[in-house]
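Only one chain comes next, encoded as structure tokens, the form predicted on its own.
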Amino acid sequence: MSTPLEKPQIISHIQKSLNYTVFDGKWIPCSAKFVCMGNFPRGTGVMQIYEINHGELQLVKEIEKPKPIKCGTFGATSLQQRHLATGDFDGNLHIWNLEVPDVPVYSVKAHKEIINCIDGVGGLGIGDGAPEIVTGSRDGTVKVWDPRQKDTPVANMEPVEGESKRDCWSVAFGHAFNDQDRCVCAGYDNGDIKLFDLRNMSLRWEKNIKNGVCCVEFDRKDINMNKMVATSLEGKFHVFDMRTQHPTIGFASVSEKAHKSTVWQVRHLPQNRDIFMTTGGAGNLHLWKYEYPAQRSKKDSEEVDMGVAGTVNLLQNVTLSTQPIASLDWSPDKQGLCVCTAFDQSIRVLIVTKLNRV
């Protein structure tokens, strides 16, 4: 990384303005298409499918639904079906066949209030075991759904009686490296991060990072837990080394104050788990690389293993917008290609160069 030209560059390839507020954008696997989800000013939900064609965006399909759509994932579908699971403002979880989107192939009233976040695992060849979808909501609950089972969740993580309900802002699957093991991590508006073990149906670990947790993501869903990044209000993010859990201290972590505003999202590069992008409330993107320490664990005074955190290096940053960049999705098929959506009602397709050199 000696000269500036050697660094990865973040290039805005295509930008398109929309006539609705867009909350989420996801690549459709094995294609040059992506789907955007949001809400029209008249209060209805919208999904739009765009295709990249000779450097232009072509609208393939526009689908209007009764309720605004907050989030979506392809994580629990097969590469053949490519069904999109979405969460809406009314607490409904729907799974859509985008070829025939009139009626959902699966529908359940998942939560009492808005579904803020969604993640999937067990599809697309990522993660062993059953296909599952996790949803987090303003009603304080985190629920895990199996699309093959109607109406009832396979797991429901809710506050105990008398405990106040915290708004769940982010959920992520991880640790799905065999048929039995699987974890869900959830981030809440009061700074709580909770790690649920779905195999034992137990709370495995919790921590408070003092600021609302906007996004959590494991670097890989389908490996023995390695690292997890949590982003928060006021510009901080934390990288946890998830390999070694100390009985009292928990997981080792390193934190970085990158943005001057909220860090809305973190997304790890599918082709390299040590590179990740964070998106900011002031319309900026930061590209990071995590460097491991010489030794990832050490013994404490009582000879118990404890983790050692590494360091994060800023590779590149760029300001794209004046408004928060609310979602970002790396293309699983083409390294360095990503789509991001911002609250200036626009979508941008970006190209990040030289990622194979860092």
Second form
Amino acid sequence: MSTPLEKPQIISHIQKSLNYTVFDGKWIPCSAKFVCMGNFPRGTGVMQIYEINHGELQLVKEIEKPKPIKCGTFGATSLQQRHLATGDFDGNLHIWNLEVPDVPVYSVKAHKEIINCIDGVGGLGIGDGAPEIVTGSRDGTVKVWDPRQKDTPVANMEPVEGESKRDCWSVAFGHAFNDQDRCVCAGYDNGDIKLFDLRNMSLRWEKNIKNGVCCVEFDRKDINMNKMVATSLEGKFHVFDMRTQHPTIGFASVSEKAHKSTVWQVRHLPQNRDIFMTTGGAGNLHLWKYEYPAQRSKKDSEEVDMGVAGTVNLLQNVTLSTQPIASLDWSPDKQGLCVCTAFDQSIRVLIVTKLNRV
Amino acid sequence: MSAEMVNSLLNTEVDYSNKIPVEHLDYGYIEKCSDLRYLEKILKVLRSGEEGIYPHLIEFCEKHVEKLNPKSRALRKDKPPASSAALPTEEWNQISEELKSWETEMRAGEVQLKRLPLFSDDENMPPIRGSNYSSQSTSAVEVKKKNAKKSSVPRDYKEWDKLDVEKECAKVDGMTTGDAAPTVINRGLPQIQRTLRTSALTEQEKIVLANREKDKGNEAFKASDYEEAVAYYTRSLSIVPTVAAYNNRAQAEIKLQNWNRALSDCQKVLELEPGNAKGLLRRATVQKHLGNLQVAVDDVNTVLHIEPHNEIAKRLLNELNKKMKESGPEKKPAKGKKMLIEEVDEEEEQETQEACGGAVESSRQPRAGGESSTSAATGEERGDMGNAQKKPHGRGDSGAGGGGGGGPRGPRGGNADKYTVTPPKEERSAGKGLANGNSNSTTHHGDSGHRDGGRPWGDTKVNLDAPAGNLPPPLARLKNEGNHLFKNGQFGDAIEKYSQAIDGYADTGVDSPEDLCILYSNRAACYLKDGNSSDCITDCTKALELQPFSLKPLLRRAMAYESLERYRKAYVDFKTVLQIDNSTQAAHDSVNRITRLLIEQDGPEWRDKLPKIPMVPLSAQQHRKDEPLSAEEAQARAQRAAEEAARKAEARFTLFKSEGNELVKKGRYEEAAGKYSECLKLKPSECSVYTNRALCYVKLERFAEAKQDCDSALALEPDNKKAFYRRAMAHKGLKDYLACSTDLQEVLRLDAGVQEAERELQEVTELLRQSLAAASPGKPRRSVPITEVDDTEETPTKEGQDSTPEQNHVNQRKPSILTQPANAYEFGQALSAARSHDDTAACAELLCFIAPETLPSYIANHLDGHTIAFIMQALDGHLLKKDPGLVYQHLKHLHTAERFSVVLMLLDKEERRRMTQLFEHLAASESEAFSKDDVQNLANKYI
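Would you mind giving the form predicted together with the partner chain, to go alongside the form predicted on its own above?
Time for the whole complex; same chain goes first.
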């Protein structure tokens, strides 16, 4: 076992208590600022922009909105514009220009119920092709939006009538390595993971991991899909090797139990796709590294290619709080810097060291 | 002991659900227990403190668990996050410093980002999804969505399912699999775009993107998806070319064994950054696989020169050396290749940034040029080295590339094959090979057989009856046949022929020990090639008895000794060779190698064990040197010497030049100019060095010198735009704006995209306008019609030349360059230029060239008091002595100019005084063209 100092360290750099419940925090690309989204006790929504300034957090702007804001993403905007797309408790999808936040740049009543999750692609130079936003909601639907098209989604995935609607907890884009190819992965409360191929408009793969899927994320959105991590309610997470899809077995996977509590979120390091952090329901963070197997595919008994999963190694773990850590976001510009929000109404800026040495 | 305890102790089937007996919480039990799950349970009990707290036991138990399974989940402990205090102070300082600089950087970047105009890239954007289904309206889409079953965009999972996934998959898969259910392997490789749209991106965005693509490449590389990695590096390079990305792509290409592409990438790296160790190492690796071992060794040596402790380089060098020993004429394909330089660099970020800056672009060009010439030079050098090595016995292989005899390389093993080096490289020209062959044959008198051997292999018509020394024709024929066979690599047959010749020699009774010696020597060469070292030694010894201290037999014997591992004798022979001819490279190499081996073998006193090295009589050395040279031989030798000198000069030239380039980069122009001057001493015909030195001079504000350099460069390369641009800068510095603008226009003509030139041109035009305006105050400003200025570079317009004192100086010596101003406009230009510099000489010269009758019409537009005074001054100061007649004529016509009388009234006192002075001088000078009265009359019109 290596000495503790050789391993990456997770350092709590700045901590700040807030007067509202914070659901999501996202770095503003190409800046030392991040935006926090949540709801005030009086039932309204709030976005706050903080800037890191010599080890302190400075509140740059506070924006109050009528509905609590659940989630946000910068994934579908250009670096110049840096518009934030948010989903709120009422099912509205808004895109804000944070410089002029009074009126949204784009607004649509996307879902009948709360938007649980949002993801964007095609912006920031991540992913070729059109800028698109995907939202997942409690109403059971997953919709893909193009900010250039008003009112209607460009793709809509919902259960047939009569079938029970499952709460969609997580959505993620992936496979966006050229103009045409693109996939959306959605995770549901019953443990279903569905992979939709937007190019062919088909359901490409589905799997049930028995426990509610809290978070799914591809290691990279803008490459030929490589790996995907799905986290679950009961403390397990699964890493799928997305390169080889066997006709019956599907994708090979490895699972690991991080802790007993829910794994709320997983986020891959933007500078290294094989390192990711999971956040736990008991206020803990786990930093993992995926190791590829020697051969990523092999032949089964019928000479059909099947994938081989690698292994997952724990690099570091810390406990920050007693409350769940609901979100974590790596800075796209500074390796090792991340912000996480917890239900103890606080935000923390963390530094993870030695990430380039693992 | 209770029954339960007995049960638990004896029973191997451990019941996990039961409570753990207290007895198990014991050092002895824990140590023996190998059941991980049970141990974990014990640990849990211990930690819970239910049975009391035993910190040491807990620790012991943890260690034991770790021993069994280091990754055991039981070992994970809740830890608070580290704080800054937990880290060593320096480390934390470093982190916080980095963070602070990042903050400021980001803030600056953000300001920049905001300042940029927002322009969208809509036309390049891919279409909205589904818009290709219905082009009518969005409502149509909505309708389709409502009647779910028929929607083109499927809505529910069942429907999504209806799309036959397998079929779709098969499509995606490109029908690679047959009847069996297909596996989808996501090889999106061909669909990855190799270039990115960057038109609408800002510099900052480009850098971010390029880095991201490079990171993706790195990740793909780590996952062994080399082709994908190459694709991403290519994307990165399509945005911003960086050293790191080229370097990494080279590595990926190496993995894919695309040697040539890897090589070109390495070259790019070295162009952008000469002396990049990784680039060099990778190039060495590539060269190794391409079979250019010597080139590879050179590269590795360069790396070791830069980083003497580079382990990878050392290993590679060892491998190369080993390979060079093994490599025979027929090279085995490289197998079991070992990649050594694998780490993909992250730390090259720094350079990336540096290289990204657009400002560096222009300064990179000269560097790139320098490097390319460097590599060309080294290429040549290598070719030469190859030649040098095979000099000692490069008999049959000059142009051929057949069984090329290389320098001795292997100290061990009796196989003569190892003396052959890789086939000759392409760089070596046939001509060179011929020269080399000839130079080899200079070793002895009458060694015509050898000269035959030196012929290029392409020469198939071998004259077997060529006379050979004093040998009678049958023997000569045998010998020539032998030589021919030797050349063809049929050593056994050659031996036979030579033996026949030797046997026949005794019968002929001819007394020609030289020829016999050559026969023995040649046969020895054949033996050596055949690996028959002992016979080789015998023959060499015989040859040496006949002709003591002849070079070739000695050398061959030395090699034979060496291959028999009789190093002492080999050493002695090599040493003797060196006494005879100190320039035998192979002997030097071998001596070094053998010295090492002998030291290893005999220890520090190895010299004592050596047999005596025979003193070579001076006559033998002398003999070699004073050898009367045939014209051909002399030429060959001279050529060789010249080549040698050229090679050395080339090397020094490259060195100086790269040093110069380095200094320029550091901003030490003075020293850089010095280096370039050294370069030019070695090679006065290198255009880029002139332009580089010109740059230094411009920076040092030594414009005249800069101009000269540019002129030289342009003489070598008449359309070198860098030279034009720098000359423009020099002209600007010399305040010769017209010439400057001409040069700039030339630059733009050669390459319309040079923005600096355009900017400068605007600036200079403005300056020119100002200078002209200053020249003719009171006149409305005229735009300067630069376009009319003569376009050809080598004969700059008259005005341009007149305006600088220095150039004017040149003109006085060579007035023929000047042409008569064709019209009033040109005259006016020239006059103003001269006036702006107060250059009366130029003015006088100008006046020389125009006919006095035309003066009034020319000057009309320019006529003012100052101009008149200026002309008077010119006439008085320069022209009067030379040609008083002309002065008189000018004056005679000048006053007929329009408005002359008005202007005359405006003259101030000083100017009047000058005019009076001029007429006094004129009156005083004697001439047939006019009388004193004429002058007086004229004066009356002026004064």
